[in-house]
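Just one chain follows, in the form predicted alone, and it is written as C-alpha cells.
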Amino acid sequence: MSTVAGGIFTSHVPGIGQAIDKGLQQDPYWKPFFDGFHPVHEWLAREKPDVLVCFYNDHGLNFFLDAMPTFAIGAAEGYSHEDEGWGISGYKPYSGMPELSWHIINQVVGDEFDPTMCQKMLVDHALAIPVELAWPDAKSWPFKLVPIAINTVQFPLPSPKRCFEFGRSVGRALESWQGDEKIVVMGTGGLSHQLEGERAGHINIEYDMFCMDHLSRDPEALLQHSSLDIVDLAGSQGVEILNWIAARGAMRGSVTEYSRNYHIPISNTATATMLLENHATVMA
C-alpha cells in the first residue's frame, strides 16, 4: 500500500526563481529564506518519495480569467514549465503518473467534487520554484508528479472548508492506491501579501503565525475564516493559503511539525517554509 510520508508547504514568489538562476542563495537578503530548506533536503534524502502531489494556483499560464476551474487535476504523461514573463525558464520536464491521477479523479468525483481533468497541462512558477527549492541538485526529478491547481484568482473563490474537504478526498485516494509508492504532498503560495492597489506590500505577521501554529495540530482552525476574510487579513494574494489548507487536508494521519521557517520580506511578500510528517494513516 502507498504511504503519505509528509507535506512540504512553501512560498512560490517569482523572485525566488530569479535568485536561484543568479546563484544568490548565500546573499544576505536571500540566505534566511534558503536556509529554511536545509531540513527539507535532509528529510527528502532520507525518505526518498516516489510521488509528489502538488497543490498550487495557476497564474494565467494554463488557465486564464475566461476559463478558470475551481479545481483542476493533471492526468498527463508529463508536464513542462513555461516562462510567464518573469524570465524564469529552463526547468526540467516532469514525469506524470496518469494512473494515480485518474484514481484521484475517480475518488474526488465520487465524493461529489467536480474537477477539471487535464490530459494536457502546463505548470507555472507556483509549482516549478518550490520543486526546484526542494530538490536543488537533482539531475532529473526523482518523483512522478500529480499537479492539482486551485483557483485563488477569479471570484468566487472556493472556501477554506471546501478546499480542506477536497484535500481530504485526495488523501482518501492516496490511502486507497494499491501501489507501494511513498508520497509527499506539497502546498505552495503565500503567505500574506498583496501586489496591487492601496494595500500593495501588505503583510500580516499575526495571521501568518496563526496559520503556521495551527497547520499541523489543528488545521480546522484555519477554516473559521471565509476566503474574503482571508483576503482582508492576508491580502489579495495571501488567499493562496487555500493551497496549504488543501494539501494539509490530504494528510490524514498523525501529523507533527518537523521544521519551519518564516522570513520577511522577499519581494514585499511574507515567505515561509514548513515540513510536516505524517506518521500514520487513518481509515474513514
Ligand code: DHB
Contents of the next structure:
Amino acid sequence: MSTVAGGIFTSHVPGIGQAIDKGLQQDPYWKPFFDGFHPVHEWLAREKPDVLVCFYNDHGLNFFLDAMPTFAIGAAEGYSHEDEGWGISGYKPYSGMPELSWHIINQVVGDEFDPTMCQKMLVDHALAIPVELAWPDAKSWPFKLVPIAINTVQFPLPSPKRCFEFGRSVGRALESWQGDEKIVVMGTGGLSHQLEGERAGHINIEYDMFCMDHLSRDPEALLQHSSLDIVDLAGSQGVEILNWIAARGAMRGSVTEYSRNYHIPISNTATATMLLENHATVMA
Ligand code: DHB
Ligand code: FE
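Having seen the form predicted alone, could you now give me the structure of the form predicted together with 3,4-dihydroxybenzoic acid?
After this comes the whole thing, all chains and molecules, with the earlier chain placed first.
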C-alpha cells in the first residue's frame, strides 16, 4: 500500500543554484531563503520518501515554443538535468520509475486528460534546484522520480481548475498504486515574479499570502482566478503557481501545514517554501 506523505512547494530561481555552488547558504542575502528548508530537511530525514512526483514547468530545455505540451509526464528509466543557460550544472542524474509513470498516465488518460508521454526527458532548473534544496547532502538521490511538466510559458495556458483536476487525477493514480512506497509530491516555481517588460520586478505580497494561506485547507480558493488573472496579479512568471496547484491537487485526504517561509527578494522573485503533510492513509 503506497502513501502520499506530504508535499513540498518551493520557488526555483536559478540563482539559488549558483548560491549552492558557491556555498552561500549563510550569506545575509541568501540565508533567509535557505533557512526555510530546515524543517523540510528534518521532515525528509524522518519520513524518508521513496518516490518524488514533481510538478514543474520546463523553460525551453526539453520543450520549446514550437512544440509545447500542456501536460507532459516522464516515463523514462532515468532523467538528467541540463542547463538551459543559467550557468548551473553538474547535478546527479535521477532514477525513474517507469511502471509508476505508466500507471499515472493510464489513470489521467482514463480521466480524459491528454498528456504527452515522454520516454526520454531532460529536466531543467525548475526540477533540479528544488531537489538540491530539499536533499542538499545526498550522495545519490534516495528517491525514484516521476517528472510532470505543465505549460506555464506559452499561451494559452491551462486554467488553475484544469491543473487542480489534473493533479487530483494523478493523486487517484498514486492512491491506487499497489506498491508499498512512500511518496512525496512537489510543486515548483513562483511566487509572484515577472522577469521581463515594463512590469519587470512586479511582486504582489497580498496575492502570495492569499495563496499560502489557502493552500493547505482551502486550495479551491486558488481556482477563482483564471491563468490570465494570475498573470495580472502575480506576474508573467508568477503563473508558475499552476505547478503548486496541481501538486496540491495530488494530495488527497486531510492536509495540514507543517512549515512555511516567505522572503523578498531573491533575484526578481518573491520566494516561498511550504511543506504540507498529508494525513490520509491511502487505500490500496
Ligand atoms: C527567475 C525565476 C524563475 O522562476 C526562473 O525560472 C528564472 C529566473 C529569477 O527570479 O531570476
Ligand atoms: Fe521559473
